[in-house]
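Listed next as structure tokens is one chain, alone, in the form predicted alone.
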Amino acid sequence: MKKECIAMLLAGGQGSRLYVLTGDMAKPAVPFGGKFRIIDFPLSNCANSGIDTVGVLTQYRPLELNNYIGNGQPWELDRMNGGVHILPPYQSATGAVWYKGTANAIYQNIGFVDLYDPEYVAVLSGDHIYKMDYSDMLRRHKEAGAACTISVMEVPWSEASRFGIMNVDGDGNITEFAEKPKEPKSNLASMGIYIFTWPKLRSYLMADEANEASSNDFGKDIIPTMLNAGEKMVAYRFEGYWKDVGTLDSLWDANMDMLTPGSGLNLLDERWPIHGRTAICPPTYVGAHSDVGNSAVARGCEILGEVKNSVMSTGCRVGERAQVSYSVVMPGAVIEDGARVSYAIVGENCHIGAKAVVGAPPEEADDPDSWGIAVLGPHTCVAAKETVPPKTMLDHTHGKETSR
């Protein structure tokens, strides 16, 4: 059962910055791009990169994510020797413990990793939209003889304090690392994608768990400890599209990027396909008087009105004379006749009544600070002729939440 490299995919995050969208599901299970879910991207990257053994570490609201992944068949990860495995916290002889941090999550699954006796382990996040060939990163790791390789990219200086920031020498060796520094010395940011030499990582995980002062996190504890101990740590520069979709604005942005030529996010590229579980539903119907432009429309939709610059997910309906623009509409949502939805995220199975208004274009805002994306959580109902202003969030109880 020995594998050269296996992947451990951290998919247990609550996704609190997605607010009402993750009230009942983990962030990696959130729909994206009409037919996908966020976790489809790292799983597809693994399959396309030749990594056929993936442990998916779940914790928060795992039911929908577990059901979606199933046996891993859509990503060709349904294998007798390897494949995809769901790894929730479990009770041992000494008791049950929730995953206390990213490092602790891997520590609790050392037995799973040891089962495959890998030389290397890729540690991945379940909430990023990107395409990456991990075999190129592994090649860099092996050629450098590194204990740890971190995938990095330059970010705007204004955003650098949100990331793990590092300095490197002329050979790409990491010389300094700081997790979310208030005053960053560099804008070279960690993408939260690591490859470790497994015996090295295993020993540091054991030591970290024994340290009662540790927060059991890779960025805060494992990486700085390895660097201070003089371990060989190198950066792998990634130049493709990558976005952390952990906020409402970034999730909306990434969906819009999918519709924008030249953004770098091309889901039509057959050389690096993104796989996902496909719903069984009829073809989309576009009515005789509908108007659809620059939009992605998934299977099972019924479009009788106008859809422009939007992402329509599986099984959505847009009624006659309804208008949808610059919006992300998630599976099963219904937009009744004459309703207007613009600059919004509409959660799964929402119902927007006739002639209701959800969101508005930024140019209509009197005060730019009061404008933002309108968001409806899953199963939210908006009454006929009701108005949901920009920068407003509603959940299925119809309780308003405007701060984010």
Contents of the next structure:
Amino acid sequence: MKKECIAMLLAGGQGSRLYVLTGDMAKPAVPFGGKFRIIDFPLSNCANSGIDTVGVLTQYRPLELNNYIGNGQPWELDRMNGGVHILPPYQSATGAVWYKGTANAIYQNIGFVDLYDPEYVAVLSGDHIYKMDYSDMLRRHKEAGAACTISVMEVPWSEASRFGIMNVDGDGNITEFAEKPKEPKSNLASMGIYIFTWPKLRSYLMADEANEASSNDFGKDIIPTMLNAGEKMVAYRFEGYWKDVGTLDSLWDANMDMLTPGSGLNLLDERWPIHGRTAICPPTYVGAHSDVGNSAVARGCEILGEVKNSVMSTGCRVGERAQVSYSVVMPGAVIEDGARVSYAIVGENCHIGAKAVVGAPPEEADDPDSWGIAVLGPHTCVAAKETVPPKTMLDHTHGKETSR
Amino acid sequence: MKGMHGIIFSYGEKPGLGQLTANRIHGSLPFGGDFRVVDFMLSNMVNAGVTDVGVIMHGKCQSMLDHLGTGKSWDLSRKAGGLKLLPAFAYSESRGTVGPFRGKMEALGSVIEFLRHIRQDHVVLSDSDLVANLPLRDVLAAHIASGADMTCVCTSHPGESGDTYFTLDDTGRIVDTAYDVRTPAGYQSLNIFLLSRDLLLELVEECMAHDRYSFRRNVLQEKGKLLRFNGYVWDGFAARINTVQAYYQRSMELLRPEIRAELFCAQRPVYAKENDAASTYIDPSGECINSLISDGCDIQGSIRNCILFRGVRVEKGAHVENSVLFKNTVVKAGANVRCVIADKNVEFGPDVTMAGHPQYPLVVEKNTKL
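Would you mind generating the form predicted together with its partner chain now that we have the form predicted alone?
Now the complete complex, all chains and molecules, led by this one.
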């Protein structure tokens, strides 16, 4: 049963900044890039990096995620020894507690990790879009003889204060860590991807749990404590595409990056394939009077109208003379004849009536400050000829319109 | 136990398919952008609740073996039963023959031990050349209700002279079976036969004992007077893929919405092997008109009335019209392709022009670089 390295994937967060999209599902289950869901990225990275044992820590609305992961076969994670395991919080003899923080989630599953008696544990987030070879990071971790290796990337100095910032010495040893510093001393940001030497992490998790003042979080508690204790912590520099899609704007941005040559996010590149569960549906049909350009289209769609600069997920329908531009349309959404959808995220199985208008381009906005992308939660119905203004969010209850 | 066991025949040559079956059996011929021909019959069975399917193979079965794998894609990877691949090696050796099966009864005789272990009361037999989405559950219900000894699925759509034709009486009983007829008349057999396991075993054993091998002569014709064989008429979309022309025309029919609605109806999904291709990307300079497109394509040129399989790349300034491009076809900049069926991994070089005729499409062999 012994494994050299296993991965623990944090997938329990609500993703509250994705608002209506995560009303009924955890953030990692949110569709991405037409064919995929966010969690396909870390799971595929594991599969491609040779990590065959993954614990997925779930807590918030796990139904959709559990259903999607299933036995892990799409990621070659249906294994006799190892494979993917869903790890929800559980009741024990002394009581039952929810996962109090990221570190506590791993703490509560020390038993699971110990089953595999690994030397190293990779702690990953379930809400990042990136392609990364964890085996290369592990090599760096082993060569440096580190207790903890943190994956970092350079971010623009102007944005550095939004991240956890590392200061490193000439050998890449982390000398200082500051969570969202006002005056950053470096522009090396933590990507929230860690590899720990398991016996070290295990003891720090035990100590952290005993400390009642701790918030049981990796970034806030475990990392600073290990650094203060003088543990060897090294940075692993990542160069490539990486995006935290924790907000509606960043989710929309990342989808658009997929359409932009040179953005670094090329899902058609077969050298590092992203695996996902394939929907059962026929190929996409593009009609005789349709016009599709600069768009990604998954299968099972029927496109009769115009689609520009957009991502169409599995099984969507765009009616005649309908126009979709700069939008992310999630699986099963129907956009009826003559409707206009622009700068929008349309949730799963939404229905947009004929000639309805959802969202608007920024150049049409009266007040640039009040402009933003329009977002429809899953199963939202927009009546024929109804208008959903920019920066509006609607969910399927269609109760009140909320502004972000 | 109740229910049906499926048997699919995957052997024999179809010279009419030419290069398309140079390295594969007709059942593993790609069709409809995402599928192999055999996917349709497998899906028909699975959608009717069939859990056990035997595929009798002979000849060029490598691509079929690759495609079927464990049967996982059709939910046929089971602890008990599931998909069973039945290649003819053992049979050929014991008989001392290396030639193909002379007929279905011989093929069934070659797997008689397998047939004896069938758990279900009924067996549905089918060829692997049929593209249709039909309700086998209804066929079973009709078979049981009618009390017939065997039910044969047929269609009133016309076929070719080599096909088998049934004459039905008012009660639906097959009163005559004919083949190789000059002027086809009656109902064209779709070669799906439903009967009880016990009768199947009886017929197979009797045929083996007398070295009879032909299903249509030794069973349909010779037993038709003694036993009650009924016709089940299915007039939905049904394409038997025998020739390049038929392949091309039936493929192009998928561009019609009513045909797609029938073949890909929501109640009975067609299962295909999963793949890892990302979404298709259509460039700002790309133009897609009236086409069926699978995953993982990169379209920068213009395609019109086409069927694109997975991973096809059409470069800027390339024009493709009325064509079927199999997996990973590349059409380089400025190339012009019309009425072509391009097999896997074909590359049309820059400015290459290649054209067939709608009635005589051009097949470009697998891995050809032009």
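Residue numbers count along the first chain shown, from 1. Every value quoted in this text rests on a predicted model; they were computed, and no experiment measured them. Take the two forms, superpose them, and find the largest set of C-alpha atoms that agree within 1.5 Å; that set is the rigid core.
message = Would Ser161 count as moving between these two forms, using a Cα shift of 2 angstroms or more after superposing the core as the test?
response = Yes, the C-alpha position differs by at least 2 Å between these two forms.
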